[in-house]
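Just the one chain here, laid out as structure tokens, in the form predicted on its own.
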Amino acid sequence: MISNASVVIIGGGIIGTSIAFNLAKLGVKDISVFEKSYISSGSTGRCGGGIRQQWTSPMNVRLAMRSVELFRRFREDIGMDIEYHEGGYLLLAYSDEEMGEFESNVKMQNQEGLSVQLVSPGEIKEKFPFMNLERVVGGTWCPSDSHANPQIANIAYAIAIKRMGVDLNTHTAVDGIDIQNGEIVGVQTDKGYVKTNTVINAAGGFSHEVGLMANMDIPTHSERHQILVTESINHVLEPMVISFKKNYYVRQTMHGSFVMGQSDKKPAQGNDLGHSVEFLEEMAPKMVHDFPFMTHLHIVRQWSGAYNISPDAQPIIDTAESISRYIFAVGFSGHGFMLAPAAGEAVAEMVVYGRSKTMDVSNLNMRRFKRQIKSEKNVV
């Protein structure tokens, strides 16, 4: 562990290291990155590993836009295969007025420059005819959609960083930012204190927590969100199908498993995680009726992983008024290592520049929060 560091990163998970690997690649020295656990201990490692930019806001379109661009190149850039597979999205509609949502959607998303269209049950039907359609009215469809695996993703960016210089310590929990009139000066950790005039929290379910070490209250809060995973059969399902009205989504890995999951009815809140047998009472008929061919498929195992909720359900990327240096980009609400890509690069050009200058992101600020906001909806 370095004694001085330019930049120090709360969070060792993927929006942290790519905000890492970001800063090195713009030439910054003396990045020291402190995670509490190991690599991709915390939500990025417990996630579905989707890549969805079928959103309802503008700026997630953008944001998972340019970080699709980014994961495209992802094992020439950082230089290993995260098994990313552009097998698309398919967003099904059980009602007129949810299709009517979707019309609306397609059409914002199609002046984003996103290739996606509307499809009919006929449609998919041809595409998937393995799919029960029952009460289905229609759909949406983006072929560049896709999924890799978060896990290797989260690793191959550690990796990349520390063969880059950057000091990447796991296992060492920072207890506190040292700040003086306003200036951050340090952060001292479980193993030692680092000096530092620039602090990113990049905390993922801790993001409120580390908030709260610079007497931050940042407008986010954790909860649960459970996922299983089958036993491995050929491959059959393309695309990640996700339904809203019903609340799944399901993707089949490169390796033949399917990986489901659902958003609680009360979610658990905080850090705290378990699983339910409700999970599995709820989720296994749902994939039984819709995917017919998994009626005998057995469950290898459940988990849980945290959302880090914000109040609209878009990122928060900011820089403290308050506190020089302070930044964060945090609330992802389950969606973070989709973004992060793209996240990464803002936020370091952000340090670098003053503002990130490839996307404008300074309308997911805080300042935000205090006018009237549309909250985005393509949430399971």
The other form holds:
Amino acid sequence: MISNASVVIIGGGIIGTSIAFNLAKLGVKDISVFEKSYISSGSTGRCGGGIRQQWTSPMNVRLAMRSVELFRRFREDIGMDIEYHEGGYLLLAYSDEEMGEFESNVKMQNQEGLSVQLVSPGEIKEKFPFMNLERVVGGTWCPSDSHANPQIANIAYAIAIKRMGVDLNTHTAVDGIDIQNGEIVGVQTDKGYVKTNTVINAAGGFSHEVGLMANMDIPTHSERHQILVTESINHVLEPMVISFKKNYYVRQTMHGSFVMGQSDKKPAQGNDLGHSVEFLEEMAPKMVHDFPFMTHLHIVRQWSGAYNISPDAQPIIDTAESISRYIFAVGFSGHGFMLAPAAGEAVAEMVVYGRSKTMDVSNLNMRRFKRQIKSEKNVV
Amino acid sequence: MKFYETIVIGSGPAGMVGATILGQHGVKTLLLDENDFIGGQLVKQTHKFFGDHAHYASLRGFEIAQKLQDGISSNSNVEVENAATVMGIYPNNTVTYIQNGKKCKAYGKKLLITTGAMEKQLPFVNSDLPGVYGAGAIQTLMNEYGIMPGSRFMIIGSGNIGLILAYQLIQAGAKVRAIVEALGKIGGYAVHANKIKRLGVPILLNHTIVKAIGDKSVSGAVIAEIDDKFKPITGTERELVVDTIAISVGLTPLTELSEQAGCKVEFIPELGGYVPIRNERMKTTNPDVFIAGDLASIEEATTAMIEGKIASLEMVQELTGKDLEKEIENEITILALFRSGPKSVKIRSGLEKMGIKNLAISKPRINEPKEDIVGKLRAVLECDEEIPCNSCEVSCPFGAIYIGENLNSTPVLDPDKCTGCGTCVNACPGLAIFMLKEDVENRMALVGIPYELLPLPVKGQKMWAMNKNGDYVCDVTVERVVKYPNKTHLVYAKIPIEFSQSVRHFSFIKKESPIICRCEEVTLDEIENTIDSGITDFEELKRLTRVTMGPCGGKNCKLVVLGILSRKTGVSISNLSQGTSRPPVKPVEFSAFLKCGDDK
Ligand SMILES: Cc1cc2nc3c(=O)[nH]c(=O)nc-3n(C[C@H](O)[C@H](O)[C@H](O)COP(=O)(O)OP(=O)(O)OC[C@H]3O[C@@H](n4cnc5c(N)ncnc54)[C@H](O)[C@@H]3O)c2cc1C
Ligand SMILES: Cc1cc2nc3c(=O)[nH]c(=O)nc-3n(C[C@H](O)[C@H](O)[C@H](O)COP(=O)(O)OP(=O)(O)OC[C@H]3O[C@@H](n4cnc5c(N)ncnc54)[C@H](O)[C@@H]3O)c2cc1C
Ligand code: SF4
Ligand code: SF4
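For the form predicted together with the partner chain instead of the form predicted on its own, what are the coordinates?
Every component of the complex follows; first up is the chain already shown.
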């Protein structure tokens, strides 16, 4: 632990480590990262690993597309194989109304330069003959959507930043931010005090709490999302499949296991990391119905993690107005893993150049909530 | 034609004890055996025998044979003919045998037939390929002639013979890839099974051989899981690369000679198949003919010897008119006691079919363990099955082990009385006793392990400590080696205290890195390299290597991984992260959640 840091990042999840990586790449020295537990202990280590570009908001589409570009180079840039695989994403529609929405999304996504197409049940059946498509009226298919192993990605960033000289402190919690006359002067951790004038809040499920350390009321809250993994079998399912109507997502990892989840009807609030048997009771019938081969597949483990949610379910990447050099990259909801490479790049640029250069992320600022809130719709 | 008062056919333990007693009582006896030397099955046995200490238990088979033989050769009433194959028994108790290519005839007033048993066959595709042997044939080649028939073995059948064969093969330097067993449980004694499990031999239950593979000789075997009707389940076939297949699916009595002698035989599967009908005193339906040993029922050396004693005492009584009632009744009680354990249910019910009641005076018990004294050097007994053995109780010079009247009862240690001398470890034929002394302050433990393999490790030797399943647990340095004349040596080494209940074998370090996590096939090297690259947090190590992340949820390897981490980082195991347990504890099918059972 160094005593004088140019930047302190609170949170060693995929967002915090990606920011640190990009800062170090831009030549910033004396970066400190504080992670209160181990690397990937937060939402990142608990997430489904899906990387999707088919969003309803153009900003999310752009960020995700930039991330895919960076994920493709992950092994060369960061130095580790993270089981990145472009197996595509298949989104299923169950009514003409839903299909109509898909159509307008695809139009927007195509305008953004993303190759997505509408598919009929027949075309889906041809690609994935093992699926039971009862009541499915169509869907969308994006072949360049992908998935990867989020835990390894997080640890890969951690190893890379250590190699680049970043002061990474695991099992070290930040307890307070020392602000004098509206200027940050340091942070207090449970292992000591560090002087700094720049703090980045990348605390995931704890973004609101870390906001309060700087007297900021960041409009994010956390809720529990459950997920499960099965035993491994031969590779059969290439894409991530999502059904908003039936409320599930599922993918097969490169290791052969299936990872899947849903949104609970009344999700537990806060950073509750428990699990419920109802989750299994609700998942089982829909999965076995849509993927009959899963009937005798074994569930190996269930767990949960926090979605950190903003009023429009889109991330907030901004600098505080009242305090100098307090930056936050929070509220990533169910898509912080996939956006991390691009978000990290943008935040690093904000620190170094005062604004993001590669991609303009200014419309992810806090001020947007003062206007009308337009939520991202395509979420599970 | 030569005339004798008795002729004993077969010189295994039953026949040898019978001939000895007959001779001791002045009965002129001829002992015939087809082999070049006497001893029967015993001469092939290099392992220590179970049973009652009064009947030579804890000695090795060939040593028992030697002792019995000494008794016979010092007795002038017993004439021994080796290499004498009895070809038939003709009317008037005329025994005809072939010796040196010549026919010989002998007459005996009474006959004791102790021809033992032969191995059952098992038909499978290519079972006629060279390289497929009966277990007995392998033992004969290996232990009598010093010839190894192969280097990589598979054994069919997990009865005591299969288990012991596996152990002997490993002692001889061979590899045993697996033991397959059709039933859902191990046939032999748990202590015998444990001996080979910790050497890393898997015992595959509900499995059978489908076929042997090979052109001129065996080069492999296809095995498969079987359903409850013993049919191989398609899709579960697996190939094992082996050059020898040993069949050990049981013995069946050699009844031909007794049949020719006019003894009635009946099919009683509990006793091993067709067996001569006989009474409690081993007399068959022909009043001149007695039997004993495996011919009467497939059992063990101890029972064969007791039966040989009962039969010969009764024969002496009938021939000489001496009153030996008390002695006979006493032996019958000992035999009943011996057969009173759960491992003898089959024998008991078989005998009952024949009208022989089993009158054990006491029942075996699971003895209550006494309060342990952590930190004291003491014996740890891992013998929880009620088997007929009391070597530990008898051998302890300090009376620290109790079994009680019925030798099938389980042994318990009185840690107060135990001095840590190690005598019992050395005497135990099941290699089921270990020495242990914890050093709680330094979180270490000293374990002593019985060791019968070659080469014997030396002090300072770096080795791997293995658990009860033969999986790697941690690195150790040998602290002390205590050599014993009976070749069961004691090897001591220190291990982290957390492993005091798991480390049960020391293995020489192999070139190939050991698998630590079986579910995910992660090796020690991979884990060490990952730690060396700077990952010292268990949770991160786990996510990078997948160690402990398989279906077993780390039940089998988590502690071992923490041990490696502890050795590398110097942080004690108890201070390293333990992670969180998540449902399900065991993998559950989706189908289980389709219909709800009984929600209460
Ligand atoms: C079940 C589930 C499935 C998901 N599936 C997907 C998916 O398929 N694709 C996708 O892109 N996203 C998915 N997500 C969302 C994704 O996991 C998150 O958006 C992303 O991981 C957020 O990263 P982060 O770095 O902001 O947060 P985190 O990974 O939670 O990291 C924040 C870190 O900050 C630390 N911290 C907090 N407070 C302090 C403090 N005071 N001092 C020091 N450290 C502190 C925490 O310990 C934590 O490690 C899923 C999430 C869940 C729960
Ligand atoms: C691998 C193995 C491990 C064992 N482990 C133990 C143990 O730990 N403890 C224990 O108590 N028991 C053990 N046993 C069992 C024990 O060896 C037998 O139960 C015992 O040897 C039976 O004695 P027996 O005298 O009836 O027959 P055997 O020992 O089989 O002797 C029969 C003799 O008769 C001879 N014979 C047969 N037919 C003829 C003929 N026509 N003419 C001339 N001679 C003939 C045979 O060649 C043989 O020498 C083990 C057996 C095996 C194979
Ligand atoms: S170690 Fe010695 S004293 Fe202790 S039980 Fe064994 S034989 Fe008896
Ligand atoms: S512990 Fe005792 S009873 Fe058990 S096998 Fe060893 S000597 Fe026999």
